[in-house]
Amino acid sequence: MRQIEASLTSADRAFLEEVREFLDENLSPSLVAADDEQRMFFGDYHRSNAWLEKLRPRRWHVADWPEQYGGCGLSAMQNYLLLYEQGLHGAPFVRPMGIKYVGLTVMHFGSEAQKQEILPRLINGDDHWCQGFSEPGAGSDLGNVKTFAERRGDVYVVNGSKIWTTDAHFANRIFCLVRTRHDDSKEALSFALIDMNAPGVSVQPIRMLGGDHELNQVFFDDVEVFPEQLLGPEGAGWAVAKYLLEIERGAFVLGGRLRRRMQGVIERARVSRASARIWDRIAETEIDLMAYEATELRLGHLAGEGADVLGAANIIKIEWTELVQRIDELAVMNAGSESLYCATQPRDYVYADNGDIEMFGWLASYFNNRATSIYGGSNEIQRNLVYRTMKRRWA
């Protein structure tokens, strides 16, 4: 960040220190302390809430949405610089499921009555969503789903299931990418918006090896959907799944969470007094990071112009992802058997509903990130799909 406020504008400093007084003001000791502890990436749903209330006054809980759906104004830079601070500054990450994936994608795909019913309740905190796409025979394989939706009259009945949907036992819609007909092409699969609390969804927790209970399978027996809640007509779930991915791998800003990420083992190395290997390690990934950030930036920009960045998204997620898990390995080595139940300083340990012992701090982070690489799509299908789109511009 330091390299960048030399360059900002007069108005962009402005408003990088309202931002910084907003946080000093609103995040107590307690909720940052809390959320550094915490084993799950993208944090709990409890404080993201309690933290989302505070964003909403100023809006900028929805800072990246037009105006004319409600949005703030801010300019790209100024939306970088909200969303970086409040990851170096340790503020719960705001769910993304409803307000930037929902949001964005309906904005593009809804109806105008898709647009007055769902945003305005997003960005009143009146639904909550979660994200039905992958399924136990289909993760990374997306278009392999074989949730199906079934027209019977007026309506489609669906049956099948999802799983490691996250939130899904918070939430109250569901997003979900259906087959609705009998073939395994991708004119084959639509986009549904569905009530979770409609007869028929059931959901099942999946208990996650850190102890944390984030994610869940999500069944679907007999529900019913009406044709106005598929996104988009019948047969266009997959342009639809594929822009809200591009989304969910790209439109976030994350540097300012790795940056505190990366501070955090910093500070335990030195008190630990770590071996000359681990700090050779964290200097290649304090390397990596500072290289991580400047694209964020870059990229960033270069979407809020309108620059073409096919395949910029999928850069930042390879990247990202598997930052967060050399962090957390660092850690762990650093920390040794201590990262079995200690965090930022040691603590007693408590049990699970099950009576094991859960494990605290690092390891059980390193275990739950592990996964990074894999949601959203798999890493090595997404240097696939960098290639392809170097490939075409190459042509």
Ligand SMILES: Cc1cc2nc3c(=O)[nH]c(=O)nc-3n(C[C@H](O)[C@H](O)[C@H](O)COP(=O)(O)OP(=O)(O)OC[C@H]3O[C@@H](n4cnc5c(N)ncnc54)[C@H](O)[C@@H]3O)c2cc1C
The other form holds:
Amino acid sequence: MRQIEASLTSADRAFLEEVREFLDENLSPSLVAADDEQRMFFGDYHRSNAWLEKLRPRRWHVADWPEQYGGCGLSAMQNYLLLYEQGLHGAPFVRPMGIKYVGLTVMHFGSEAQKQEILPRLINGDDHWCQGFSEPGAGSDLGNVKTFAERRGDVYVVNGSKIWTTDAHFANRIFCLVRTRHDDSKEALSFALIDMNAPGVSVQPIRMLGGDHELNQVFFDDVEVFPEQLLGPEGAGWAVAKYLLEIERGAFVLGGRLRRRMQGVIERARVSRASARIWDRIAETEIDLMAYEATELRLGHLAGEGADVLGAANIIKIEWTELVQRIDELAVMNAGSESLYCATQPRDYVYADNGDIEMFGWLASYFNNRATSIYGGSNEIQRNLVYRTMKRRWA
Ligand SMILES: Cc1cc2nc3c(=O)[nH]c(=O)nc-3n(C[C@H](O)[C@H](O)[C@H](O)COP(=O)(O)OP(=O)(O)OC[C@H]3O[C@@H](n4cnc5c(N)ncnc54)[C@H](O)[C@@H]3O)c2cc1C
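Could you switch over to the form predicted together with the named molecule, since the one displayed so far is the form predicted on its own?
After this comes the whole thing, all chains and molecules, with the earlier chain placed first.
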């Protein structure tokens, strides 16, 4: 950020100052701790919502929404600055399933009635969404979903199950890829917006290796869904899901968050007088992090000029997930056996004598972030998609 500050316009520099003042005033130590303690990349659900409440009065929680739908009219650069600084200062991560994934997808595919119903509820924090794509037999091969929505008179009746559903135990709504026709084609898929409180929906927790509960399996037993709850026409679910997945993979600014983690690693390496081998790896990672930051910034700039940058989503997804894993790996290497000690602490971090957090759950975070290269579509699948895009361009 320091490198680009000098080249910002005076309006953008003033905005950056405004953001920093806002963070100074609103980002309490407990909210920052929520980010630093986190194991999962999305962090603690409740403090994520508490942070959203701080952003809401300025509409900064929907900063990348067009003004016509309630956005606050920031430029692409200002949106970048806002998100980068939040990450850098350790603000909790605002849950993206509703505001980003559903919000932006409904703007693109939704009927007028759906826009009017869903978007204000997202702005007001009335709805919390989760993502019902994966199934026991459909992960990478997402087109293989079996959850079936059978048309019976005026309604669809949904039966089946979704798995690895993050936050399903908190959410009141779920978006699902379902099959509406008995054939294996992509045209048999539809995109349904379902109420988690509807009769027949149940949620079963899945505990992770470190004991965390963020994942669930969701079951649908004769759940009634009205045709108005389909997003896009029946049979258009694959196009809607692909659009949403591009948002999931590429529409974030994560440079600030990665930079904050990297600063933690460097600080620790200084204090512990890390070996030359660790410093070599820090240098390599630092260079790649700078390249990542520059790429995010460039994409933000291109978006500001009206370019469609969602196509870069697969590359961005590979890059940030591998970077966060490398940073965590460095942290664990550097902390050595102390990282094991940390993992045994009740709250996963250790205080220095002055009460500052000295070291947080590097090991827990290391384990949890192994999943970053799996969720949202594994990195192997992202590489296949990059290859296919390139092949099309070169043909
Ligand atoms: C922490 C976490 C949170 C998640 N949250 C959600 C959620 O909220 N909602 C949701 O719907 N899903 C969620 N998922 C599921 C996630 O999207 C899937 O796990 C992911 O798409 C991989 O699918 P799979 O687990 O079935 O693995 P598989 O598809 O069985 O893949 C197994 C391995 O084979 C590789 N592989 C498969 N096919 C190919 C191929 N063609 N070429 C090369 N390699 C291949 C994969 O890369 C992977 O390494 C979450 C997953 C995790 C771990």
